[in-house]
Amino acid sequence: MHAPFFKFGAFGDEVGLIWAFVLGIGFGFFLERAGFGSAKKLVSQFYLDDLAVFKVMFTAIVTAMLGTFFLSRAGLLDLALVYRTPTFWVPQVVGGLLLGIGFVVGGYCPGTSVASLATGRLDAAAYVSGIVLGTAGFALAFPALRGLFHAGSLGARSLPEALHLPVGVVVFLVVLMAVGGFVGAQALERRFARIHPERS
């Protein structure tokens, strides 16, 4: 038996939901332990004086990418069975802008807001309430937004497919980009920590 385990019938929907719950609790626990349940820590990304969130998330992306790549090369993971979300670039750009605005104004993204809510923060409660109301509002307005929702369909394409490059080359380029991003982040933190000493 090799991965993805669910696709090969190693467990069913019920066990899958249990795994999702356990992993979600673990993810939220480590978010909070890393300080990412604090709006002050999160908005530091926009002040450029503490880019810990950027570095942690990029590390997670690169780790998952390398793990997936090498497991596939070793024959332990069938990439053809890994679900890929279809790309609809127009609504995804609009949604990304709305998420970014909400992040700047509220100081949370959806995941960190739930982790923060679990610790009893009132600002997180307000943010999560906004998520619930916004989701309900979108559901009610969906008939009018259906055209936008399906605009710009590009299918379920991977980055190597979109760039017409071998998977190994794209993996190498993303790792290089990560290294450059970490070096740049360190330089920005040093510079803007001096500009905003009151935030340190």
The other form holds:
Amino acid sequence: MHAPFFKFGAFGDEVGLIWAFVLGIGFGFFLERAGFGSAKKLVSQFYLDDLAVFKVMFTAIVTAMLGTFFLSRAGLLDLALVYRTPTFWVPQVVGGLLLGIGFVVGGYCPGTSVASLATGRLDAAAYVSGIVLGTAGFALAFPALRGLFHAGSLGARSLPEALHLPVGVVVFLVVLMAVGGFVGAQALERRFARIHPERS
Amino acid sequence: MFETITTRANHLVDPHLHVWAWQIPLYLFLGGWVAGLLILFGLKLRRGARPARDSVTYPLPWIGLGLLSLGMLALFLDLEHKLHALRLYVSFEPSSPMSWGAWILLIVYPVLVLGALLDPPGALTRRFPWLTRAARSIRWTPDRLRLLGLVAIACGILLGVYTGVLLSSLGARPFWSSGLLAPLFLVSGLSAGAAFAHLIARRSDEQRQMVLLDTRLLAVELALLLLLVLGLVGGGAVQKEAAALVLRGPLTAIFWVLVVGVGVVLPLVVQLLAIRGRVHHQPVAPLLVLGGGLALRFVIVWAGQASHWLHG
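What would you give as the form predicted in complex with the partner chain, now that the form predicted alone is on the page?
Below: every chain and molecule of the assembly, starting with the one above.
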């Protein structure tokens, strides 16, 4: 059997939604078990004294990247059929900044807010309400934002294509970047834990 | 004089039945929920004492009256000829589930009213003093309370089973043509009742009791749901086509995600964790059970209407 399973017709849209549910529940469960249902834990990365979120998320990215890379090399996954979100760099930079501000102010990102809401936290309920209202506001304001939405189109591009490097080299560089990031994060945590001992 | 002859070539019937919208699934859900509340209330009365005011059982008849009235309103809104409903009460047809249902509902109301009058809350008796007189007009001995409890349990079972029989008796729709619908709707209704009691319980002993009960009911409901699908898959060509509606057809995601996943499996896991002390009791699990119960009625009603005997 070859992946992506959906593209090769192993299942249709309806069964795809069931897989989305199972994966979503699994993702939420492990987020919560990792302590990411707590806004205090999440915002600690902005105070640089607990970079668990950075380390966990980067580990997930590297794991997924190595998994897809080796599965592709083994002939089990056709990377050309894996969906890639098209790049619109202007709205993605604006949206990324807005999300970052929302993350610092509210203490959650969209995924962790839902995981936290499932545990009954009221701050997460307020945050998720904000997401719903923001989404509705964006939909209503879309005619005015249409220009921004389509600005900076670069198509569906990958890092190897953008950097003109072989896939294997990019994978190696990202792994190196991750290792460097983890070492740097450990050093930052030690330093800022001394500066803010009351937070640890 | 004009005479109209209706045959199967009716656009409301063939090839898909589409006469029931949101009102009927809502009514079936509320009816099942009230059946669960009645059975829980009846079980409490078997000791021959009125429920204490801090007990979760105390408000159940009042809540049951409200929910059943909402369900009846939904049923009423569904009727094309509203006054024709009265005709159900001029005769009793033993072979008609609808006739059974009409008479069961007529018995359930007085049982709920009697339960509500056992000990009306002060806030109501101050505003409506006749409630006190009505409550005192019946001398509630332990034997009478036990009898009321037995009648409440019997009415609850009849009401819960009837909501399933109503659909399964319509053999022209392969998805409904299963004897499992009656126990499934009864267990789902009981589970909704236990989940609701868990949600409103203030005493920790009752909270634990309701979580334990609901967890067992959810396990039975899960088994019944899987048996229902397996029964259809193991049937003839038309039953297989009916099963395909929830296995790869347009109702697949809503059935497995909302009914099975969100409505049964997730609350089952959360409540098992709560029973073992791994997580605190949360309102999330009972709310999911109630949402899943509603989704179950919608999916079953939609799937039944979409399924048909015209193979291919």
